[in-house]
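Here's a solo chain for you in structure tokens, the form predicted alone.
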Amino acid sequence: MKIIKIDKKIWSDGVEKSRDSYRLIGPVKDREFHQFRELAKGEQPDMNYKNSRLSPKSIAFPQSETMFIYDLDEKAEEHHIMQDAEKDYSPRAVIGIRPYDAKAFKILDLNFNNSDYQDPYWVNAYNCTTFISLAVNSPDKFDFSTSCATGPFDDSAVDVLLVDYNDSYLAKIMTDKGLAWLNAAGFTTKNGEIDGAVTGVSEAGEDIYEIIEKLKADAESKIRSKISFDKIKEKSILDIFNAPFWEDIAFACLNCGTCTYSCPTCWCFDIQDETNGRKGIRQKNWDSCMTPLFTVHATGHNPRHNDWERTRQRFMHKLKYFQDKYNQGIMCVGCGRCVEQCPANIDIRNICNQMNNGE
């Protein structure tokens, strides 16, 4: 692992230079909020953003994605035959993603890419993506990522971790993919060495590791929210499922789905056909376990007819079922989006602690 120091004065030029080899994605201000989207030529990622309204999971798991196209006109050469929709899986770099959002991609990968099933749309999109992450020096009040096996400086799921340090970015190179992007940006040579002809890039000294650890400790100390889920794993599913507190928890819930759509680890989707005349598409769309239609059977029966049952499903999946199946902690990275955006002020932190303590 190597750390290089990049002067902010040459940062924009390097990002633009990397465009020759990568499609670039980053946070961009859209009215009062930020969103992650592909950057137009000459457009830079906003490295001063706090958090995006929606998580960046749509980079590899789009809100709507066309899977197949078809033609029902019998005069067409390949009528009534599903054709793969055209895709672009050329290399791309996501610049400025927060460490906990990058960690969420690892969680999604457990579902979309495992020994039993590989979703080709997810796998191809994820594999062509390089994550240039930006550490969080000042976490907001909704952040509880340190309780979720990640944190503001977590480098376990990124290719490069950038640390904002005065007039420079400290770039911690974690993978060969990260090194390749830095090389494409002109910040390093192919073997990871510093090009002496490039002004503004230098190899960090030995003291830089201590500096980063101090910045990390300072950032983590600002996170006051904590959750505990150590006892949830030990409890039986039915004990928590039949707990008496679910109706009280869900009393204010509107079942609007804001929590699921803003969440970086929710992976539910639906598949629908849309036809216009004789031509049509089959597409995959985000779905939400919070809506009544989600579990309706073809017979019309709905096993989660009541709104509190749907609320229970969401939290059981994230905090219990996922733990039991994968044994890798909870299905949450502590970004706090659902807490901040819930119109009914339902707080996953309180519910997790309640499930853990059985109160």
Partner chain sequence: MSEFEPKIITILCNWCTYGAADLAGVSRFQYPPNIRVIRVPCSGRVSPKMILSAFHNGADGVWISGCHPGDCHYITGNYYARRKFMLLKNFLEYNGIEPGRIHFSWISSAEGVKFAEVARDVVESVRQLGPAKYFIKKELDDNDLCSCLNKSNPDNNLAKNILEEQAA
Given for the second form:
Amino acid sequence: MKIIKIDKKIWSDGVEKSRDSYRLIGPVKDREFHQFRELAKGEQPDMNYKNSRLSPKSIAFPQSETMFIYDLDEKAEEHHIMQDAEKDYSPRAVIGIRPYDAKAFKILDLNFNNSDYQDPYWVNAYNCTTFISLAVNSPDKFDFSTSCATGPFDDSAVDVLLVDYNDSYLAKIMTDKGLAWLNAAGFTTKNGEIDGAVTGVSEAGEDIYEIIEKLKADAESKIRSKISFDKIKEKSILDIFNAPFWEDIAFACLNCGTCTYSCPTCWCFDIQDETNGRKGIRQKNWDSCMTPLFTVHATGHNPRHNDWERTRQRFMHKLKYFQDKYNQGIMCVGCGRCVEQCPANIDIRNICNQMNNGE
Amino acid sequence: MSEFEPKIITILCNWCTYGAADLAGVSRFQYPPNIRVIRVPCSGRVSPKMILSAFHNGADGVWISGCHPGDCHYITGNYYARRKFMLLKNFLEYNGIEPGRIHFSWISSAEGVKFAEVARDVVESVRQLGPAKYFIKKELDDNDLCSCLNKSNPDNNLAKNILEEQAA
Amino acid sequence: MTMNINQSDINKKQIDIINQQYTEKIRESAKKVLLEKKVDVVIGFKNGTEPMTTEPCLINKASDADKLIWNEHCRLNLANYVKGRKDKAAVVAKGCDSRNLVNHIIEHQIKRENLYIIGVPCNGMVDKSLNLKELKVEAESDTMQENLDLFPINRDMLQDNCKTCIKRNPVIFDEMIAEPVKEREWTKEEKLKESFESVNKIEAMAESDRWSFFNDMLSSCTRCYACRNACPLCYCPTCFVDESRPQWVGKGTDLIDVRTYHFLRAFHCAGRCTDCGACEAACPMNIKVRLFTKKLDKECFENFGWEAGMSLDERPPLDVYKVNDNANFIR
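What's the form predicted in complex with its partner chain like, now that we've got the form predicted alone?
So here's everything in the complex, that chain up top.
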């Protein structure tokens, strides 16, 4: 693993230059909040953003994605046949994504790309994306990522990890994909050499490692909220499922979709046909376990009829079923969006601890 | 513009205006063929969903007609409808729909002449406005290529600017 | 401008004292009604997990009553939490909550005799986005606390609907936990001008601007339906957005569908909305959804002289009619 130092003065030119071979995605302020979207020509990612309101999962798992197109007009060629919707999977780079939001992609990948099932839309979109992540120097008060096997400097799911350090970015190059983007941006030398040969770099090597480690320790020490889920795995599903605290926990819950839509690891979706005149599309839309429609049967029976059962489902899935099925920790990266945005203060940190420590 | 033939969704109550349409027909009164009639039991049956649905699906105008006050087959249906329609009309206009797109009338089954006359006026008024601009569902085959991301909004900050301008 | 609202000079200390008094009285009442078995449960607010957050909660044992609190962050409408309850419930209700309880009663969602209303004279709720804007949201809780101490409720800090509140004291109650606060005396003209100022501004725009204004406003909407779910008025067994035969609203992210949803949601609240602001308080994208409901409030006020939830003896405006109602828009 190599580290290079990129002077902030040449940063935006490099980003712009990488456009020759990449489509760029980054955080931009839209009204009150930041969101991740494709950057228009000349538009720069806002590297000073704190957090995006919605998670960047929509990059590869959009809220609404057209899969097929059909035409019911009998005069049309190939009418009544589903046609693949046109897609653009040319290389693209997402710049400034937070390390744990990138980590969330690994979690989504378990669901969308496994030995049983590969979702082509997800797989293609994920594979064509290079993750140029930005470490979080000062995590906000909702952040509990360090408890979730990731953290503000987690480099395990990124191609390049940028660390904001005074007048420059220290770039940890984690993969060849990451190196390729740095090459395209001109942050490396022409012949692809990395060490020391970069503009403004003089202290490559040990010093930089130490600097990063120090910044990392600083950032992690700022995170005050912790969760533990070590005991959840040992407990039986039914014990937690039938625990007495659920109705109490869920009382305030409005059963809106705020938490599931803002969550970087919520992956549930629904498939819908929409027609307009004789033309139609088949689309894949985000769904939310909070809505009654999510589980209602064709008979009208709903196994999760009560509001609180739907709230329970969300936390059981994230903190228990996922652990049991994949054995890879919990389905949460501790980004804190749901805690911050919940209108009724349903706090996953509390619930997790209660599931862990409750009877 | 003279080429433009508006499509108008017309929702008529079974007991009065639908009868008037019948009478206009058998009496051979001329009125433009731009209206598509939907028959409902009572003007009180009309829901705002139906109006928006008409616009979604390409209507250029909507015309709703029922019995005169006091003549309702269900005694009071159109009195309730009248309050609802007033709010609906004002709320549609608040949302940006032009005033001439949506029309209401009371026409009894004896008023074939009035039916033909109002039909002409409604069609003319919508024709003047041109094709519908708002609440139309987009063509489905014209989806964005990647459909991967929220696109930047061209109207960005327009609202803010307008409010700021007004405040100034 | 004659403002009777005394918030502007209430400082943080005074607010603290009021909150403490209210909290104590609420706990006392809750214990009393539970011990006397007047009710099965008490619905109120408890402290949230972060500073300046609250969470609706259900108390069924007198010994738990000390969880209850009151402060200027109790934004949600507790009338939303009693609909459909079969047991006897005590509800902590500020002015707008009580107006929604009136709505529930006249719409036969709950029975008056099953309710015990603990009335709270309301000093207004602080705008939720101030949490983020005015105060440094850092991990260090010390700085948070310092900032909190400098936190008075003045008019600028109130959420929008509280700035134009017409009923701060509960309309109906079984007991009041404090002396009523002073209500502002509005003339009809003042109401139309000041209370509906936001609506008037939009009405003054050109048609096409109004269309783009709302497009712009709603383009960040994710349709999480928090506004619908936070609203005490929304209790249809199947919401129109979930209806599939016919499907009135598409399920994707098409802006027209988003507009349709907001249009119809607001229309369903016409003549019923009490402007409690729970929808805006709940919206994660801070969309001003009240601009829709407020327009219909204005229509009802102007045309029918109606304000929702003020009396148990009157039917809502779309449930009644007058023979001489305005008909000048009908041919």
